[in-house]
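Only one chain comes next, encoded as structure tokens, the form predicted on its own.
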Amino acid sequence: MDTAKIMELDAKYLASVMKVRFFPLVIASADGCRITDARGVTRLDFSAGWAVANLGYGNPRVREAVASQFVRTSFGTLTSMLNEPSVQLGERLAALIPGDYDHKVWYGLHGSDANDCLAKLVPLATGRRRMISFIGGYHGQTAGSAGLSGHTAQAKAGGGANVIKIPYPDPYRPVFGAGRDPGDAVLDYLENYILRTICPPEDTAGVIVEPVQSDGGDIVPPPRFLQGLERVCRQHGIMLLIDEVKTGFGRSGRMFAFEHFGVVPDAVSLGKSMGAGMPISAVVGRRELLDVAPAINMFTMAGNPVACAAALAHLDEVDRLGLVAQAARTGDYLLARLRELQHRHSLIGDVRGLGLMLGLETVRDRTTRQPADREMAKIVYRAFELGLIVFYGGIYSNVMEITPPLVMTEAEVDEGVAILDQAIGEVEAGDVSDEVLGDYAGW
């Protein structure tokens, strides 16, 4: 089937509610850090499919683990049976999360249902009704996880009636002004306004937070913010819930991004890269949370042996290849290269990140910081034409999210940065028309 036919059938039959498209890419194959389209054009991937392909594409050890497990047991439902890979994986995951409590593991299929699990079980386990999340947070697409989310892309769907959303501490765009630490300002707002008015702590079950707010703009919070948030939670008996769906398994330069900030969560949600491309997610947390009642949050496909085998192979490869340390080194190198671009291009207002979780924010004026959303869409489209795959997001649709596979080399970084340099320069020069976007305006 040729590219035109695939695109025709996609437009005719596949629901628009599950698409956000930035360019006309029809994937035919992928290997390492590169994707080849149906026309035979190969491009470097700076996205890893929204941070799913941590190991790159086609890792042979994961492929062998999946194939050999499928031969033994193509499927077995964990809801009513047991399987060896699921308990092996549970033991591995429990050992990775800190805390002097009994750890339990819940399985799902994607990050959305992992955060949905928290939305459902935390109020039930605590006997408290309310939850707190952050504006810009993107926790998923199911009813519960979307209710926790505060991203503009989900505003039309409404929110959870029991969820209070507060600002995330953005050092580049501080909601409470530039005169004080933005993390301290948000904590003061939480402690002395929210918890004293519409969200009494005795009725607040949990606070869910991304240690790096990804889809909200790849925002790294001030260094002491998460510790301050943990202090507030401990003071009032509120559960601290960390969303590591996108940042987990080495992407930040630590196994989990919350480790950069020295906090101990009550529960952690995991997904995306966990199965190296296979659909699997998890929540690792307190026994009293995940054992709150039998059979109230189970999925027939969750914890199946094939997906668990993939997740085990993924963990093995992260260790064998030293990808946590490599992500830290390559991320520092990439951040430095992006800052070189910032010096050359006035469209770039800010670059930031931890490890290989990086954001490049475009503005029309560095003084007013007016978001350059249309310009970002054209940069991403032009980069695609030049041979680079990268996406953008943020609550103003002006932040390029750069999340390459953790196996990426510095030479590949240089290749991608050179393409970005050219694409940004052409957009700044007015050489890329608005018409080129067509149906590919993304968010």
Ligand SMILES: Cc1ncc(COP(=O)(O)O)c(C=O)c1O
Second form
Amino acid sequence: MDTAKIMELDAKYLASVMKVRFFPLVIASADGCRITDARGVTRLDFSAGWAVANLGYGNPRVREAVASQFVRTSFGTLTSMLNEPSVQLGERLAALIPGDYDHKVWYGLHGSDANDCLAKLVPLATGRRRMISFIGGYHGQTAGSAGLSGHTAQAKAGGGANVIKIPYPDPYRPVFGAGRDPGDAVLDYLENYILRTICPPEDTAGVIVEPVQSDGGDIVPPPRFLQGLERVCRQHGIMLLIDEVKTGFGRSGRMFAFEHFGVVPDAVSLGKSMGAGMPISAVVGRRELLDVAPAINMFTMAGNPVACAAALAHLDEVDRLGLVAQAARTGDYLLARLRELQHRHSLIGDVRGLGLMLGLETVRDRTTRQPADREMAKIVYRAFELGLIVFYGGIYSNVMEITPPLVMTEAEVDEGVAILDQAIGEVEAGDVSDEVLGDYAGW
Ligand SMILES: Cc1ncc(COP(=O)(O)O)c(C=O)c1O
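Could you present the same protein in the form predicted in complex with the ligand, rather than the form predicted on its own shown above?
And the full complex, kicking off with our chain again.
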């Protein structure tokens, strides 16, 4: 099938509710940090497909693990049969998460169902009804996970009864003003207003938080914030739930991003890169949460041996290739290169990140910080034309999310940054017309 035919059938048959497209890319094959389209054009990937391809594409050890497990058995339902890869993986995951408690592991198929698991089980296990989450948070698209989310994408659908949403501490756009630490301001609002009014702590089951708020705008919270949040949780017996679906497994330059902040979660949700492209997710957390009752949160396909074998191979590769340290090093390098761009281009208001979880925010005016959303859509489109794949998000649709495969080299980083430099320069100069966007205005 040629590219035009694939695009025609995609538009005709595949539901729009599962798409956020930034440019017309038909993926035909991929290798390392590069994707080749159906016309034979190869581009560098600064997205890792929304932070899934941390190992890059076509990792031979993952391929071998999947193939040999598939030959032994292509499937087996963990609901009613045991399998060896699922218990090996459970033991490894439990050992990775800190906490002076008995750890249990639950499996799903994607990040949304992992957070849905928390939405369902945390109130059940605690006997408390309310949950707290953050405006801008993206926890998924199933009913429970969308209800926990505070992103514009889920706001369109409504939902989230009994979920109280509070501002995320954004150092670049502090909701409570610039005069004080944005983390302290949010904690003050939570403790002295929310918990004293509409969200009584004795009826609050859990707080769910992203350690770097990714789809909300790749926001790194102030250093003390998560510890402050943990203190409030401990004081009131509220569970601290950390969404590591995007940040987990080395992306932030630590195995898990919460490690940067020195907190101990009661449960962690995992997904995306976990299966190196195979659909698998997990919640790792307290026994009393995940053993609350038998058979009330099970999926027929979850924990299947092929996906678990991929996840085990992924963990092995993260260790063997030293990807946690590499993400920290390459991330520092990439952030420094983005800061150079910021000096040259007034359209860039802020660059930030942890490891290889980076954001570049565009503004029309550095003083008013008016979001430059249309400009961001054009930069991303133009970068695609020039040979770079990168996406954007943010609650104002003006933050480029830069999440390359963790295996990316500095030479590849330089190549991508040169393309961004050119694309941003052309958009700034007014050389990229609005018409190029057509159907590709993203979120
Ligand atoms: C932090 C976070 N949690 C959960 C999800 C949902 O994951 P999935 O799309 O695999 O269901 C995402 C997806 O972007 C995410 O970024």
